[in-house]
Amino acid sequence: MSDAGGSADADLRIAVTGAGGRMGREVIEAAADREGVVVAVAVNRTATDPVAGVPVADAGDLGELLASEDPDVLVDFTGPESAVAYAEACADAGVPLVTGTTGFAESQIDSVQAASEAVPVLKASNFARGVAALRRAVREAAAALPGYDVELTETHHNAKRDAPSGTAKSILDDVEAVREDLDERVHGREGDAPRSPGEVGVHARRAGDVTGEHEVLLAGNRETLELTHRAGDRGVFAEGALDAAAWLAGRDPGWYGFGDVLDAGGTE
């Protein structure tokens, strides 16, 4: 593979799947644009041409790549049936793994946690940092404003696949992590659907080109509060991911968040 990401002496060298996905095309363009790392292994399920200089290989030989190229980090945004495939790759090659995809059964993801028993992973619904920022201070407000109804709207492009977004979810479970007295998301409403005591509503749009919305509302008590967050475009996650490759490269295998990341006080 070309080192085309970064110089020959670059501190980290990267595999990345999906390279002709959106998201993957974000990851190689961004380390190409970062000084001290490396592409050193680019893959895709079907055939693509190269992405910042970076030769693309079929997706089947990730496992002989990764034996031979010795990434220190893989970054995957690639769909649920791929990721799994390709943690078990990882595992099996002792490489670390950094993962955003979304849209997994449970089943998926136990299999991409059985990953961590063999090398670090770390996986993240959104590697934006505001969005980091969102989610603790939604805990902070939901457990603040005990008894106030919450609603959570979310806004994609119109190619998105899963609903709600990843991040919508990881949202919701913080939601409920502190107010026990929320337990069932409602996906929308129509007809006769006055509000129930315990419920969350749910809603999502999916609409030309955004990358990314979600806002929560909370009401009650004769006022509301709106956090919101949005992203200007997919820039901002591949950053973050490369974040997560430089530091979960070298780390013990476990299983590890985005959240990790920016206690630690970002790379190291």
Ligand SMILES: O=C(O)C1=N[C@H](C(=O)O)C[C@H](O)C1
Contents of the next structure:
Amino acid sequence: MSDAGGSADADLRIAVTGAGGRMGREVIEAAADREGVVVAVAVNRTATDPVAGVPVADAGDLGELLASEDPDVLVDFTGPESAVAYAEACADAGVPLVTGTTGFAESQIDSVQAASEAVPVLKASNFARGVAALRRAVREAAAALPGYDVELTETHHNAKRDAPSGTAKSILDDVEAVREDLDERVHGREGDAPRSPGEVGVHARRAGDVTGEHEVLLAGNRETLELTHRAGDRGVFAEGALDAAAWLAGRDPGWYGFGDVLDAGGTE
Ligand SMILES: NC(=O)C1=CN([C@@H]2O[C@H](COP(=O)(O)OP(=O)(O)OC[C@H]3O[C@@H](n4cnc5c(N)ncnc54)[C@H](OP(=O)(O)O)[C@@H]3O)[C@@H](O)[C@H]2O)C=CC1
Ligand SMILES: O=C(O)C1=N[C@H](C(=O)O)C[C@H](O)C1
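Having seen the form predicted on its own, I'd like the form predicted in complex with the ligand now, please.
And the full complex, kicking off with our chain again.
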């Protein structure tokens, strides 16, 4: 996909943070497979062995590397603290930022957003196109089924740190935007716990190597509707992040979402 602000002829030169992590590796491998994308900078918290032939530097050198290599976009999948620091580094160096990191506190999101005054910043909790479609379907279904109970279940691999997932929180925001009667997120239930009408149940499962699943259940008294997305592998997220990077390069400073890339008119 290309509707990029940058030149259509030149290679897209990206920087990758968290290059030794599951997603950082996937982004570097997806970039190696994609014509017209070059990894100009790859850093990890501490330097690691090369990934797909790309040398991985110490993240402490990021500021200098951004200044010397001047990449078109930085793609970040790390953790909230580092994402905030890398957003500041991008603002200082004038490098656009795509971040898929999740688990932010509100104040940390504000810090990342502050960088968007200086450079374009695109933040998305999920870069799978199917999840963008799921979110649109959930908004439509929740609006069309007033009074129905809504419960969300997400399942991820046993090494995921944040719970519930960033995608789950985005879907919950969607539901609450169209169903003002649902205003209480209940994380699991135990003991004497009858359901109150304003609840949205949230269930986070951590097991094995599950890439990522999100299921939304809408239930009335005599019918149920289940909407489910399953990611087959992390390549789907990496591909979406590269699409976002190509779209973001050369744009004006601002705060963008994956919905802008997909022209969905939303902020997925
Ligand atoms: N938006 C999306 O589509 C997707 C988002 N994600 C999100 O991406 C993030 C990363 O996921 P994943 O790759 O599985 O995680 P990993 O744990 O495999 O990798 C995390 C990477 O971030 C680095 N890192 C973590 N904390 C810090 C820190 N405080 N300072 C510097 N570097 C740090 C790690 O460095 P080190 O090696 O030194 O520990 C590692 O390189 C998560 O927030 C996850 O939820 C994941 C998949 C898809
Ligand atoms: O950590 C993961 O793995 C994933 N994190 C994202 C999230 O928190 O929503 C996206 C995806 O589900 C995989």
